[in-house]
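There is one chain below, alone, in structure tokens, taken in the form predicted on its own.
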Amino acid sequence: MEHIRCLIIGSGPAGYTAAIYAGRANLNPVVYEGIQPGGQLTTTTEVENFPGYPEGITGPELMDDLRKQAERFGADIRSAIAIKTDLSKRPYTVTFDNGDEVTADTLIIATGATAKYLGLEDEKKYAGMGVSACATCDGFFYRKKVVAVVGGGDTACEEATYLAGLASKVYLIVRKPYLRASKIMQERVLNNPKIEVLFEHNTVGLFGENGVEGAHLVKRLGEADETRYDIAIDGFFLAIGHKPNSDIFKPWIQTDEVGYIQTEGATPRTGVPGVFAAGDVADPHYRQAITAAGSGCKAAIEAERYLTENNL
């Protein structure tokens, strides 16, 4: 069985940044890229808010740059998905879907979180062409345009309020006849003249030539007074939650009710010594490339300190 000093699972901004720092500290990091090499950013066409790229950069190019930088400092990057872990004793054991089984002195979990979608074919068709799961990432492209946000919780209300500061109009499409969001978030949405809440509405499709131009809606789906109509929009934002990719770690590590890994204060330390969490898998609040990269840096520094303190 192969033994690794610093094992990193996941290859988004958190995983690759952890690999850069761990490589420069001579920890000989091994990165398993996981389900989506490069992480969620590889599905983003334009990234304008990552420092150091004044003209902007595409998501895949940014992740390729980070990958090359990690490799430059000796990171061993492999393609496989972690399917099982044993964190009951050190060295920790991780099994991958390609048959690899490795042990590790330190483990950095950077497996990310997956945005939930409605499951429409059109969501895939217009991915990066008007469909987004992050208003903070992509809202800037919809200044003075018309957008729709799907969801009825705090996240949806936050996204709608944020977009209302940029767009000319925001539709908030809510399946139920009420908002699930906290009272203060509801008030912000309902009192914003730019936001129109469409209660008891389902989105059943999107349309457009070279990107999203509108949405097919159904009001009171399945009821006697069911009504079908279209709205004209330039952008379609999903805000129905994220699923942290933390299932295989749950027997050993504390998570919140949604599945986000809980860390100690502002550190990336989990309750298991030598095991750290970085990026979206431990971040229900910000979910930005730059915050993920920062937490990857912290995780690698903590791993180096842990190895030194334990003479590993």
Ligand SMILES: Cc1cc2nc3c(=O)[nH]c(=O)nc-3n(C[C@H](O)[C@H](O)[C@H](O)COP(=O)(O)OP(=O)(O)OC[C@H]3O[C@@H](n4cnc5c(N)ncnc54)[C@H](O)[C@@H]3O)c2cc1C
Second form
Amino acid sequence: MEHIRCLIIGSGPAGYTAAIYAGRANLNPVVYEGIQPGGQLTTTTEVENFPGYPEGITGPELMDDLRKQAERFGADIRSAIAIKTDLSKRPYTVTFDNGDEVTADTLIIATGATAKYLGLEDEKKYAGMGVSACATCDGFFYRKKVVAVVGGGDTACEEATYLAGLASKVYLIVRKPYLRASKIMQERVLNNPKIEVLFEHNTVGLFGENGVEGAHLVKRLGEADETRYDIAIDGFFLAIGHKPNSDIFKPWIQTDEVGYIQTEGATPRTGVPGVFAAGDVADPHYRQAITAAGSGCKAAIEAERYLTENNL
Ligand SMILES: Cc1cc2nc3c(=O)[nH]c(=O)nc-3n(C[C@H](O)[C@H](O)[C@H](O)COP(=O)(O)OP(=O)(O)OC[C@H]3O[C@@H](n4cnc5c(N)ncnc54)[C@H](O)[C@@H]3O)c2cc1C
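Got the form predicted on its own; any chance of the form predicted in complex with the ligand too?
And the full complex, kicking off with our chain again.
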């Protein structure tokens, strides 16, 4: 069985950044890229908030640069998906869908989190053309425009409030007759004159010529007084949660109730020595490329220290 000193699972900003640092520290990192080489940013066009690119850069170009930078320092980047782990004892064993089975002294988990969508065909049709699951990432493109946010929890209220600082109007589309968010977040939303909360509403479709121009809504779906109507919007933001890609680590690693890997304070250390988590898979709060890259850097520094301390 092949033995690896520093194994990195995931090839988003967290994984590639960990690989750059681990490569420069002579740890001979091996990266398994998974089903989405380059991670979530490969699905977007303009990235305007990653430091170092004053004119912005497309997501695929940014990830290609990060990959090349990791390769320059010797990262061995492979394409396979991790399907099973045994983290009960060191060296840790990971099995991949191409038949690879490797052992590792240190493991950096950088598998990201996937945004949840309603499941409408139109969400795919207008992906990158008015549909977004990240207000921090895309809100700026909707200054003085009208947007809708879907969801009734804390994240939805946070995103609606953030967008209200940019857009001219924000609809908050809530399935239930109430908000699930904390009292303080509810108040912030309900007292914001730019936000109109549409309780007991479902979105059943989107429309528009070259991008989102509106949404088809149903009020009190399935009830006797069910009403269907359209609203005009320029952007449609999903805020109904994310699924962290942590299932294969759960037997060994502590996660929260949603599945985000729990780390020690602000460090990337998990409860298993030598196993670190970086990026969105361990971050329910920020989920940005730069924060993912930052935590990938921390994870690689931790891996180097762990190997040194344990003479590995
Ligand atoms: C459409 C869109 C636009 C965005 N725009 C911006 C923006 O403008 N600015 C910004 O800062 N952020 C933006 N984000 C958020 C940003 O993309 C994420 O915060 C960031 O990519 C998280 O990085 P990560 O490395 O943690 O994980 P990800 O980028 O999610 O990468 C996860 C990696 O893990 C791999 N993986 C998963 N499971 C396995 C497995 N079992 N085995 C092997 N590999 C696996 C995947 O293949 C992937 O390579 C955007 C996100 C989306 C979806």
